[in-house]
Amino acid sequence: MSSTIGLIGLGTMGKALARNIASKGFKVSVWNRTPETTTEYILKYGNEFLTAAENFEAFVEGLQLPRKIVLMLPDGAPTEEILRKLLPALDDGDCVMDGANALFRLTELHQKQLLEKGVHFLGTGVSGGEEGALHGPSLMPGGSHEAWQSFEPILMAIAAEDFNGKACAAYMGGGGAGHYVKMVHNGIEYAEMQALAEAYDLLRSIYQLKNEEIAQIFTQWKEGPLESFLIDMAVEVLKKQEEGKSLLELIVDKAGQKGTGTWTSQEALALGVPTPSLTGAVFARSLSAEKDTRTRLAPLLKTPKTVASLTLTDFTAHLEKALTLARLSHFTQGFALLQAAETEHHYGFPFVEIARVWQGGCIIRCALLKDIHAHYTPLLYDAAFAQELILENLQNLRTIVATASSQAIPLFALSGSLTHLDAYRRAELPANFIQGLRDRFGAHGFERKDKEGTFHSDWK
């Protein structure tokens, strides 16, 4: 009997989709460019719903008729070859999926070139890790319409659920949306992750507590406005031993990226949205990278020692609400660079169902995308909900921000969520000083406030 769909690419998230398409009652054929991958994972999981074929040209043909085919490659040279490979073997009404990590400028080339053949591509975001994508994860498929009829009935069912129990897959769009929602997706978790390491610095650093400790206060906070995915994760690892000591304390602080984070404040710089912490968390992992530059500099750059000025009770509390506040400015400004790429691509994005396929299986699933769902403006500042939780959690992020300077304790994503928030709150900015200087070296002129037009004024 021929499969339902065919998967190309056994690494960790193939696998693990492989499986999850099974499950759900889909014949699924697989190949993988190293035989004894493919071998080894058959023997171990395959069944009547997983099977494989013994070469490429006879998975091709072993599938149903418009063929369904997902690839889960690396991004770049990986895809492009496999493509190439594919190409030649397709019909027309073919579908291809790409659900990898990849630029939505090259998805959009791929869907060009396989379209010029008559195969519909869809590039799928896909968010929740290997446990994600083997028990339900969020997905995020955009592209050619007709590619998302044929996959729709196959994602719907592998997807996780939202707070309502509905399916966490919606079509995000034309074009190269479902991967541009997928990275925005990734520069918000950057942030969210840089934003829970600075908590973790600032409590290890200025209170001297232990990983176990800090776990404890995290676990509390489970409970409250943080309760997220992350949250969850971050006491698993602060709980983590390895050979007697805490993970944690065996792990060099050296952080790595696969390139999301990049694009998405590459994106930003190009459609002129402010993304501070975002953009910040991205260079807070290229500092990190710099250990021997660091390591070599911090006994001539002395910081003063660190004392605590709060009980910890209090810090804590405080830390709570800066950590609530900034995830609003996270998300505020995700969603900002998808409203100007909206403006600039034209994809149509269904801003609302983006906020709902997030509350399950993504990476940063969490509590706060109930009122992000719920209460949906172009800025997310605007609603009624968020100004309450400016006005409730302001001074308490100001107070953090302040106490780490104070304690020369660098803080990227928390500290660029103030600025974000504080710039929003001003009516005037100094933004006029710089259009005067610029008018005096450059003559680039300028706007008045009395008059309509752009002016220059005579220097000499």
Ligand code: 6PG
Given for the second form:
Amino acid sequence: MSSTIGLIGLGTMGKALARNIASKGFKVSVWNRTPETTTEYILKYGNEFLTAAENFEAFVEGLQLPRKIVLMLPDGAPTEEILRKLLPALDDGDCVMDGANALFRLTELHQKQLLEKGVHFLGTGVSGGEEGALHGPSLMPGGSHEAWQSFEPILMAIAAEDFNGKACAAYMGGGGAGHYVKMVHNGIEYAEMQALAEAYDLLRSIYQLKNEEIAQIFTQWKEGPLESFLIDMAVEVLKKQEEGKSLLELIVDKAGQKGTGTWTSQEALALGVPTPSLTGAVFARSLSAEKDTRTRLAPLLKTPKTVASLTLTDFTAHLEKALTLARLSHFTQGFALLQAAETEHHYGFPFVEIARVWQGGCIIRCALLKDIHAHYTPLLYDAAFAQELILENLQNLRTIVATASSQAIPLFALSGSLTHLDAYRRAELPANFIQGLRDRFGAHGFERKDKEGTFHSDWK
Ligand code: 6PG
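Return one more block: the form predicted in complex with the ligand, after the form predicted alone shown previously.
So here's everything in the complex, that chain up top.
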């Protein structure tokens, strides 16, 4: 009997997603470039809902018409290769979904290319890592509406649940909308991770806390306003021991990156949206990778010794509030980028739905998304709940940034959030000075407060 859906690519995410689909009672057939992987996988997990075909032709032929095929491949060459192989075998009306972290522009190109053959293409952001893919990811599909309708029952069944028990999946709009939303999700993810890393750095550097002690502080935060998936993960990472040692102490301090944070920042720059924390987090990873240079400069530039001026209890209370406000800033920056992208690309983003779909399954899921969803505004700082939070927590964030600065501890994300907030609180910025300089040396012109129009002055 034919399968309801086909899945290509048995990497970590593909393996987990196929099992999730099968567990919901959909017949799924899988294919992988290396047959050994498929054989091993089917031996372990195969059942009447989870099968594999003999070869690629049988895989394509064995799917119900119009076909539904999910690609779970690394973006770039592997996806291109499979699309080239797949396209001649597909028929008018078939639907293909790409669940990788693909660049939205490429998704749009694929959508066009496939539509020439009458094949509908859905670019879907899938968040939640292996566990999410297996037990319920957050799903951000976008592109062909026909493809969305075709995949919808399956995606709704396999997704995580939001705070009210609804599926964390919704149509994100046309073109590359789905992958765009996932890209911004990852930009926020970078800032969230960096802010937590900075909190860890402050606690270990100023208070000489051991990882186990920092884990205790993070554990207390889990129950409060900072409640989030990444805090849970942080506790596990801080606690992990290997051969009697904290594993964190054995990990080299060079952060990797696959590129989604950089894409977010490139888009923010292209659209003129300030995302200092999101972009700062990317820079932090880049600078961390310069381990040799840091190691060479550290003794030459003589890092000062840290001294604690606040009690640990007071400092920790400031830090919790600072991180809570920083989180609001990360989401504000991310949603501001989505708003600008809507003006630029006209995807039809369902902004309020995005705040709902991120409530379960994904890496940035957190308690704050309840308020963001309930009181969404294009710039989140405009919302009453946000203003309350800013007035309540801003001094704490300032104390943390000031302390870090006095102790020579770099804060790429937390200081970015403070600057972002402070700038939005200023009706007057020194941009008049920039305009004066631009006009003085380049005759670029400026607007005046007292008259309409564009002016140029003879400055000499
Ligand atoms: C998710 C994650 C996932 C992954 C990214 C980021 O939502 O499940 O964002 O997509 O963590 O690949 O990886 P990098 O940190 O390597 O950019």
